[in-house]
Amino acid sequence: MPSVTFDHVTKRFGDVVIVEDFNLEVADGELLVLVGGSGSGKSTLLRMVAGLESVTSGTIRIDDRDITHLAPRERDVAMVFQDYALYPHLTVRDNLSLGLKLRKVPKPEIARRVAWAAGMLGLEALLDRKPKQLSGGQRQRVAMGRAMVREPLVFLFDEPLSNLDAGLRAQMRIEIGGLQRRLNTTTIYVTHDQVEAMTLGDRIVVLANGTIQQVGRPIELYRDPVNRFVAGFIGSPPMNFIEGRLDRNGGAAFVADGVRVELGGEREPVPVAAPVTLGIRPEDISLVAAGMATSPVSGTVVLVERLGGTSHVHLDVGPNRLMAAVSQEQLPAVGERIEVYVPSARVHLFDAGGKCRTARP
């Protein structure tokens, strides 16, 4: 199983820098997820590995082989496109086998691999259909199959599920995860759906403006985001942010209009009164009966969304809007003034530059 190494990779379109000094090693058999906002350079990175986009400087290697300047067909990578890119004039069977035919794989071997992929993906009954006669999920499977039969060194996925509806997306996400674990093929997976990122990735790379913000296991990024961008990007629903400052009268506390959160434990010192942003995840906030909280945050309920299992309670706290994700049955009414509990152990503090000052080392 091969690894993929990005070594000081930079990509420019004209004068515009899209990816800057990108360094990363994707391990053998790893599923690495690339996430980031629209235009952050995810597709560009993937397409550079595929050879569909040139590299301005730096090198990309698969194992020890420098592939930076090889033609796409010499790289032995397979890609699943967002629009599937199935060949419209060919049947499912021919869609699967064309790549092997072009590489002069013997016929019995082609038949064997097509049968294997079709069996794994449940495509047996569809082999003689054209792409036009398939549903979105079936097309997605054919696209996967076309990548699988090639038995490539590396799989590349560019938002493969974004054209599917929510239910199918969840199902295909699970299938892709299962397949990748069984095949154990090194995979780079681009998405901006953070649920896909959290559930599929062995590691996640968060990208902004073509530079790496943080690399790590999903749970690390969730627990210890290194900056405000990652904190806001990973986790759903997204983290709440409150602008304020630190107050050291009688112990460190975060204060903002209507908010006072006592901060226990050892912290990297942040200068008092410097603008500080507090981050707290909706699922870490709990509703408490009035007068019960040790460091109360009080606000007015503006919206209650019941999702069945959990509910989202939105409140106005001074000029800030907070959202709590709670699982209790008893919920406050809109307009009610309530207190919420913000546990200091779950609080993230960000300095004026967005850097997280509470991250565990």
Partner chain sequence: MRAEARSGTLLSAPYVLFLLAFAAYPVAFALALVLMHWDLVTTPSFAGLDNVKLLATDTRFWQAVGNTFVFLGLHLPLQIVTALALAVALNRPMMFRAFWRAAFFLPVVISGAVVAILWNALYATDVGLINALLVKAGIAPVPWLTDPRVAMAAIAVMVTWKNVGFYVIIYLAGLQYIPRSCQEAIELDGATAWQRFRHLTLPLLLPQTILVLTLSTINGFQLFIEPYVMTGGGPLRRTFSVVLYMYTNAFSYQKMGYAATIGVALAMIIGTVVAIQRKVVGTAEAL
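Okay, that is the form predicted together with the partner chain; can I get the form predicted alone now?
Here you get just the chain by itself.
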């Protein structure tokens, strides 16, 4: 399978910059996820690969072939949209085969490809049904099959699960991930949902305002975010943040109103007087019995969410609100004063510009 290379790609609409100086290579057979909020430029990047948007400057290549200015039909890519875009008057079989018929592919080859895609997606029993007779998940599989039968060099997915309910999204994530591994086709997947990004991507590109914030494997972005934006965007539930400063009297520590956390390990230097933000993930905070932790953080419980195997305990620490994600059965009551342990090895520090100042081995 080919690679996809973005070389200094920029997209502007008038004076508005949508994507700025985007440089990246998607490896052969890789499933790369572009994730970010609304207006981050992720869908525009996908549409530029498909040829649905022009490139203001820079080049896009599939292998060594420059496709920047080619017509969409000449690029040999297939796109799956958020809207299934199925023809309601055609059967599943006809929806799958229509694009091949328009390209005048021989009938035996059309039959082979349709049978192959239907088998891969579990659509054999649905081939003679029309879209109105299908569930949302089945319609999405037909849309995927329509892309598969083209046997393209690159698959493009533009938020394909947004119209599905939560349970069906989880099921379809498994199906898409398994399908991509079986086909080993280079795939670029766009989503605003970081859970989709974390569960599907070989690598993730986090975007904000048209620029790359960080590129890496899911666990790298989760454990070692380069800035506060990535730290807050990746991870569910999101990271806790507390504004404060450093105190180096008697050893390095983070201090804020009602909070003191002793810091271990190496940190990039931050001036003592400069503001700093502490970040800690809810699952890294643990509830402790009084007097059982070194330099515990004390707070008042304001909400307990019992979610089954995991519970979320929200507490006020001075003017700050922290959430701990815990698995224990015995939970504190609302209004109770408790202590929590914030391990220094899991703490992230961010300077006033949002850059992470945590050095990890």
